[in-house]
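So this first bit is one chain, no partners, the form predicted on its own, shown in structure tokens.
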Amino acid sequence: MKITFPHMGNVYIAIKGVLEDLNQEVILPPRCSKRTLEIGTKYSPESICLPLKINIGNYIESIEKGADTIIIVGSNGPCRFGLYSLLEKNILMDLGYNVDVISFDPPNGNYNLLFKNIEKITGTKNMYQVLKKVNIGKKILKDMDNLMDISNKKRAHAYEKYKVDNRMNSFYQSIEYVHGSNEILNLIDNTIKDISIIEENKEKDCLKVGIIGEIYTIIEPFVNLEIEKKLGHMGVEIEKSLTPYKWVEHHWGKGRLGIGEEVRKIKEAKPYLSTLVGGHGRETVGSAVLYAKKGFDGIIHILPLNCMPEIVAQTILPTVEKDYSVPILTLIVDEMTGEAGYNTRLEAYIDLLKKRREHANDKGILYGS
């Protein structure tokens, strides 16, 4: 069995990590290109969400390497990511692809499948070694996550940018070639400490943004055009509202038990928007008021064309934007996107940003503040 699965920002790290060390054959998908979403767009349904897309072109370049294998899970809820599995599934044999689409969908009471499903991946019936090694699978989420941070906020506060970039490059460049979550663990924490030696102007006051919309595009860099790169050249400090850890947090940890980040954001989202609205409508307006109250200078929202509970909450966020005075800017991507045009929205905002904060200053100064 060789196994593949969709590139979703860095989650296919801890798969690959864990699948290694529970001793199974592991296809990476080439990370998403030009080629990829060209594949995906000519085979999926034209007004599809864009991940699904760039899923199908992931699945495709993986099968030309060997895979026959396919994983992904599924979701409930008013969102069409619920079905893009068992569309998925239609669209490869449709094209005359021989592979098994294994879904891990939440279970719903009924476990067995779930069970049976995991034997079948694992190779194991021994329930106890898999949760070890899932456990170690969320270490390595939280350690990306802890290393994104790093990177993103070096960058906005070097002398020297493209260090960040080229140190970052060279992690990607090498996850391909170490095996198993101790390789992996070990390359993280060097690629930290090299970080962590470039030199940076420490009183520098940053700009900070907060990135909120849809998982995918917010964790996916080649759908987002490398957003956190671009605003940290720009010399901005960005957090994300969602990150694969986060998510993990929430539906296998604390969320289970009502606390943590995710359900404070519904709870700031219930003036707003009181109910579910799909995927992570309803976080991305309670993300927006969360930033808001932190003091961050601007907030950007980013969706696919076409999401639906994304779309509702864009309905919403004006609110937000005049109840705190908080400039929003929105940015839909999809396989028309031109990333001229992307970059200049970005400048342009982040030169808002910049006067409305010397505005603030002069005006402190002017009043004695």
Second form
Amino acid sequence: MKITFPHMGNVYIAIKGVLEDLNQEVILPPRCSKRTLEIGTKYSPESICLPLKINIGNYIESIEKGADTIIIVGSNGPCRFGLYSLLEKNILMDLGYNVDVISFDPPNGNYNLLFKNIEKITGTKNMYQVLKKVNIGKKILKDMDNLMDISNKKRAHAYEKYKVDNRMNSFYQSIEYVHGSNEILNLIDNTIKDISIIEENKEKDCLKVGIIGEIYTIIEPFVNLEIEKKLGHMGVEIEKSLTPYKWVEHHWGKGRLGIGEEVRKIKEAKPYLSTLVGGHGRETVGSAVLYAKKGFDGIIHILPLNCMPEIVAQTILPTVEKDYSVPILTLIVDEMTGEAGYNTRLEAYIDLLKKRREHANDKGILYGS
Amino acid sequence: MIKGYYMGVDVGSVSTNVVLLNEKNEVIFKKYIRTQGKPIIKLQQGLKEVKDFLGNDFKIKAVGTTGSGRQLAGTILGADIIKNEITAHAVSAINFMPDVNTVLEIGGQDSKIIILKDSIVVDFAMNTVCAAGTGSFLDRQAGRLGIDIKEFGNIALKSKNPVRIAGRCAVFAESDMIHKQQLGHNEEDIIRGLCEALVRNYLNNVGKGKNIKPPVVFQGGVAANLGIKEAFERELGSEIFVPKHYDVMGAIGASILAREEVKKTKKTKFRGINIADINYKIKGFECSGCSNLCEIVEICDGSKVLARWGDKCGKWTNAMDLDDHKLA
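For comparison with the form predicted on its own, please write out the form predicted together with its partner chain.
What follows is the entire complex, opening with the chain shown before.
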């Protein structure tokens, strides 16, 4: 059995580690590229949201590399993602690919089927063993989040910003050649050490921007046209409202106990949106309020074209913008997105934030003392 | 005495504009050239005219570029600042009218709205995807009707019974316009209908949800069109101000920003007016390092590579000397 899965930010690193520890063969889909998108666009319904197109591209590229089993998670929320596994399976079948598509639905449906699927993929009946490995997977996700945070912060402050890019590029290249969770964790540690020694301007007071929106678009760099890198090069520190580890923590950790950041987001969103609208619509509104309260300079909202939950959030955000007087920029991504226009908007937005800050400081001098 | 000037260049999809400002931020020279897909040649043509205009005793104290070709122009010129169009347009609108609250800017391919408060940009929006509400749309319809685009606005003003034309999309507008022609409507009524369709489209898409407060400044090539100006005034119910140099406002903004930049750095990076005579070569190639197959652009002056861009991973951009680092 040669297992593959779609790209979703850094999640693939954790899945690779866990499955390799369980002695399963993993075929990593090539990193998302123009080719992935081209294949995906060719075989997906025209008006479906961008993540599905990328997924299809990932699968076909992995099948070309020899994969015969695809795993994907399901979803309960009223968002199209819940139907992805079915739709994707049908698309692949129509194209004549003979692959096994296994979807893990969150455990409030058929438990028997879920356990059977887990058994099939992990190759063991020993659930204790599996849980132990899942914990290691969580650690990988946590460390990856940490690495991303460190590299993003460093990029904003570093004198030679491209050194951070080079180090991250070689990290992603090496990840394909290491095996098992131990080697992966070591590689992450070494990369963090390498990045930490890059020289930086510690005194620089960088702008801080929160990135909110639908989880896939904000964590998959190819889809959001590498917004982290772009903002880092403009000297902006960023924080993302959703990351793979935050997601896991909410669904398999603190969130189950009714505490943690995600729960707080729902609370903050309440005055604006008190009900579930599917996907991460409600969390998006909540995150905007949270970042505004934390005093971020700006908030960038990214969504894939025609994503319903995010469109609901988008129409609410101008009210948050007014209430907290924090500028919010919305960027919509699709395969039609032109990078030049995207860059112009980002640049202009960062100019706006800079001017705002200068203005606020001027006023402070004038009226403060 | 040698006079010092500040140069601003706006390389857009439709036009390439060059302006010179004096110490008082007054325009002493402006040139509006059609880009016609040849930005480098047209830019060099503009520089030659600057040279002819100024003679020998002059100094360019700072250079700024803007527009969709800002990166390219900035590299060739050795610009002190390379700025996006939104900031450049806002800066020049403030220079024209310090208490401006709204800037409407309609160019060839882009239309923008900029909201300001106390001379600070607080919000902006740009048209998405298509060019239905821009100058290209009007150009195309003028061509179809066989009218000179310069006459377009004046004809619209003659209309007494404007025709309502569906303006959401350029293709739909065109078929609706043909239909109205077949019904026998007057030319001036149809033209005014087109102007109103464009304004409606602009306010519904670009200006949606924005707090449009007077005073309103209208700039960009389309501001020459009196029909559009009047349609905006009717729709917004307030006076619209069109600056004298409405067509080169981006370039003016770029030169003001460059002047401020040089105040900080004390020295311009301008490569000299003689670059008008250099034969620049652009090499484009596809990098086969990974499946992204990025199209790398390399701009050379003789055998010297001035800049490279286009790669996602930074392999080519980062291979340049650090001083030459230019980020897209």
